[in-house]
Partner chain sequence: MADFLQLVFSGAAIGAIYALAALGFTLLWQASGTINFAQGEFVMLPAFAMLFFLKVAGAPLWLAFLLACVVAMLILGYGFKVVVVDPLLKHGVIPLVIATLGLSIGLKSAVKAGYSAEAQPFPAIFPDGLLALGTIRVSYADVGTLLVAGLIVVGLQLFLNRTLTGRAMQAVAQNTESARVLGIDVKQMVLYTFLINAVLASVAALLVTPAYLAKFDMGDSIGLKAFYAAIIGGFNQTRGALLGGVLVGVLENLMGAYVSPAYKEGVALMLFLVVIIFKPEGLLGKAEERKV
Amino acid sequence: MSRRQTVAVVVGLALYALLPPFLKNYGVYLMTLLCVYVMAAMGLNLVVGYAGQMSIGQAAFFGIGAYHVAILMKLGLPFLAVLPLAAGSCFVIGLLLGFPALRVQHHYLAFATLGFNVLVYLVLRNEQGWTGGTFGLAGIPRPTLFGVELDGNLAFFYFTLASTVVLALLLAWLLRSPWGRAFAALRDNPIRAESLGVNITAYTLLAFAIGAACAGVGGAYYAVLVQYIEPSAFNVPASLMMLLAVIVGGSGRFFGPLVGTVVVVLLPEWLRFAQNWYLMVFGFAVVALMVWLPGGVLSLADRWRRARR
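Taking the sequence provided, give its structure as one chain in the form predicted on its own.
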């Protein structure tokens, strides 16, 4: 990242952190929700954009992380103790889900992950003893950080924002490491990558596992944000929304999930003035964006540089 880009990121982050005190509770909620979905979308971007695999099951891991936190925190465990358990469980399940990626590719893999998402949804809906079934789980407490209660919307927003930045920094370090270069090689040309000594099996499994862990972390924060969860929030449409965020922002670009999540989460809210037509306007805007910018919003910079040359 160049110095100019670093300054732009720092300024944007500072403005984002300074805005919530001037908003109403719903505005603070939306900005916190944006951070939550960015966590999950960054993990999906690692799978789709960097490792070159297709997944429509990210919401399943999102739900697994959320239910881990909801069940264990209601039993009295603190959030900081439950969070690693949620991430670790999703990491292991993502590792197991990665095995179909070794045998199938592209749309066949998409159907495999889609089936996994449906399976998780059915389990969450039918296992009423653990998940509450269609009634869901309510009364999920907000976390306490070193004795400080984070019940307030602003306090929890800053906690979530700081966690999102930490997760982004960890992923940035990963992508700049030899592992990140191996993911890119796996996406661009698997046969050439294997000929250069890249262990395709290990890196494919690792991509799914890390992407799932990121979704689990996002789900954990989602549960304590809304304080009530039920299975429909983790069904296939949620996975499609996360995939849309990655593609709209720019698949394989580090800040693509951030830009795409802003479009997917905030644009429908900005279009509320259209009343009953806002979803149609949103759908038309996304289709037009994909037609004119198939590389995502961030591909505008590449077009501008090419035009200058």
The other form holds:
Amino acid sequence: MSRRQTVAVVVGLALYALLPPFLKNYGVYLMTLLCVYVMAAMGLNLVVGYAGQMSIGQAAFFGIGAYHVAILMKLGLPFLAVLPLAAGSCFVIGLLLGFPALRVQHHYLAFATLGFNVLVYLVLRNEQGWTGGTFGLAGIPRPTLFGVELDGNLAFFYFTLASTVVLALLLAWLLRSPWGRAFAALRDNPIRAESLGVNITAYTLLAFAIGAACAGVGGAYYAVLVQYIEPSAFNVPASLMMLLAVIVGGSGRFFGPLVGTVVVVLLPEWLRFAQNWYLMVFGFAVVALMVWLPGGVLSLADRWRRARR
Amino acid sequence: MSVFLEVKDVRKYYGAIRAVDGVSFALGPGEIVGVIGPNGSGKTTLFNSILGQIRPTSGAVEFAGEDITGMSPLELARRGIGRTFQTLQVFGKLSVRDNLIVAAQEFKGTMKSRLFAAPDAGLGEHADRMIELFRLQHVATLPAGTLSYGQQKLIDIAMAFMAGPRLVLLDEPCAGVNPSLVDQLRELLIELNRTQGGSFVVIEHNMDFVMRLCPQVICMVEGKVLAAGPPASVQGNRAVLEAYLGN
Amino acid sequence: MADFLQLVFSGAAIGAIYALAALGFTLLWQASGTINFAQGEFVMLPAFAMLFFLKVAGAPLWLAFLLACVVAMLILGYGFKVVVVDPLLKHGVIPLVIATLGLSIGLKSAVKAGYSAEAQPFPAIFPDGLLALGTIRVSYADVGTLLVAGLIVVGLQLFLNRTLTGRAMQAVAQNTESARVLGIDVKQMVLYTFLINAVLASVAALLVTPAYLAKFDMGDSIGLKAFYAAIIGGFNQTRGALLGGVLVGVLENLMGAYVSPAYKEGVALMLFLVVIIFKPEGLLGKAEERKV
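If the one shown is the form predicted on its own, what is the structure of the form predicted in complex with the partner chain?
Every component of the complex follows; first up is the chain already shown.
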């Protein structure tokens, strides 16, 4: 990253951190929600943008993380103990789901994840004893951090923001490691990568499982943010929104999911007047975006630079 | 002379079409053999049969005493068999330097050790030396996909040599490369053969290139070996001339 | 036992409809590398087009169907290819997948907001009543659906294998470059594929809507199962789509009746996972060689 970019990121982050005290509760909630979705979207970007795979089941992992927190915290476990469990479960489930799909044909993963999402939704809705069925689970407590209660919206916002930054740094480190280079290689040219000894199945599977774990972490924070969860928040449409966030922002760019999540989360807020027509406009806008700007919003900068040259 | 790579009566049939129809040859350590033949004579199919991209209908390929017939490209890579492709195959969005590093990093350490290794996997200097050898210094940090055809071809070839392979199969290294680069390429391959000691199998249409690089040449026509031996004898073979000049 | 056979039969009927959508899906993939996530909406839209011609224009059902086919060929065949697929294919699979996902959301939401969010009744195409086959009784609708779908699949296979155009289309599907060298008009053949897909979707709509009603989200489950059916049967086999579709339909019906109606929707996924673990090329598929 160049110095100018570093400065821009730090200033942006500082502004984001300084804004909430001047906002009403709903504003703080939205800004926290953005952080939560960014975690899941960054994980998905690893799968889609860096490893070149399609996953349409990110919300299922998001849901698995959320239900882990809801069920286990109500049993009295602390948040910081549940968090690694949620991430670990998603990682393992990701491996189990990805293995058969990736072994055959790489685009099969798209459909395997889509079907998996439907299945998870069915389980959440039908296994009432655990999940509360369609009524969901209410009264999820906010976490306590080393004796400090994070009940207040502001305190919880800063906790979530800090966690998002930590996750982002971890992912940045992963992408700079030899693994990150292998991910990019198998995305750019899997056949060539394999002939150079890159185990494309193993790397793809790992990218997918790590992406799933990120969604699990995001879901865990989501559960303690909204304090009430029910199955429909984790159905296929939510997965599509996360996927679109990654693509709209610019997949394979580190800050793509950030821009995309802002668009996808805030656009419905702004387009409320359009009501029923909103989703139609959104759907066709995505088609148009892909036709005219397949690299996403952030690729505009490249295009502009190229035009100036 | 010990035999290192042995291709035994390899055949590949597509229905009634005999793309490769019983090809055998052997290669010792450090040797270079050229494979020539008109378009459609089965050279690339033979290559793909050796390299695990397709499974031969019958026949066997042995490498260093081991039967490698039908092994996947990954298993072959791990045994020290490298290749280049007829069409451009670089990692377009990675920098030239990263292209070279990724070509060797999987041969160092384990999956886990690579996760915690330095970002350049300890291969930065080696990559820089290769970049220097291929005279790519001025473009080392640019994305490979933005470079000229000739430069990408050089990267593709440099990648195949990054991990110090014992055997390299080169599929038309000169195709689409301008004549001034062809000489450089031949010198590079001779240099790499001398320093790394690997064996090469080279498919090429550029006769001059093959004749000056390869001490042994095989001429394939319609899936069969028409002639084999030193370049001069193959070049002078009447059947070869007829196959090339047509009826 | 009679119950069981009846479940199998009605499952086969809905499965035959999955198969029609699966066939179109397979053809598109083979000819142009398009993975169409809006395939379900390609069935939903003709259903509403037929409703429109029936209600607003007062056309009889056969005419409404023909008109819907024409509209589908124009919009979902030609329009889809020219506006969405052609400009996007050069960017690789992912942008196209995203675009078809967007298309799916857009089409669904357009019908929901512009027509109705409620399920719309649709006239029956087969007479009411039951047919006794030995000890079991099956509805005329199920028999008719199976017959029509079966005829279409057989007809399509004859077309692909026996006619010059059909063979040219298969050549394009197997190897575009070789087909071009042989002088086949590749663009024309790919366009035919898109048109055939639109017609198959329209027929599926005609068969499925009387029993399952016309609703904006009716395509969700059909689209997903079409894909699973195609993989289960064998992606490179026309017959495979039929087998896969029928298998999914029958097993869903049995699962719903004997195990748990709540998990009926999960059957296709489970079957898909089992098949790709044990026979990745599909039940009737031939193993393909890697393309370099």
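Everything numeric here is computed off the predicted structure, so don't read it as measured data. Take the two forms, find the largest set of C-alpha atoms that superpose within 1.5 Å, and that set is the rigid core. Numbering follows the first chain given and starts at 1.
With the core held fixed, Y26 shows a CA shift below 2 Å between the two forms. Residue displacement note: L13 has its CA displaced by under 2 Å between the two forms (rigid core superposed). For V287, the Cα shift between the two forms is 5.0 Å when the rigid core is held fixed in the overlay.
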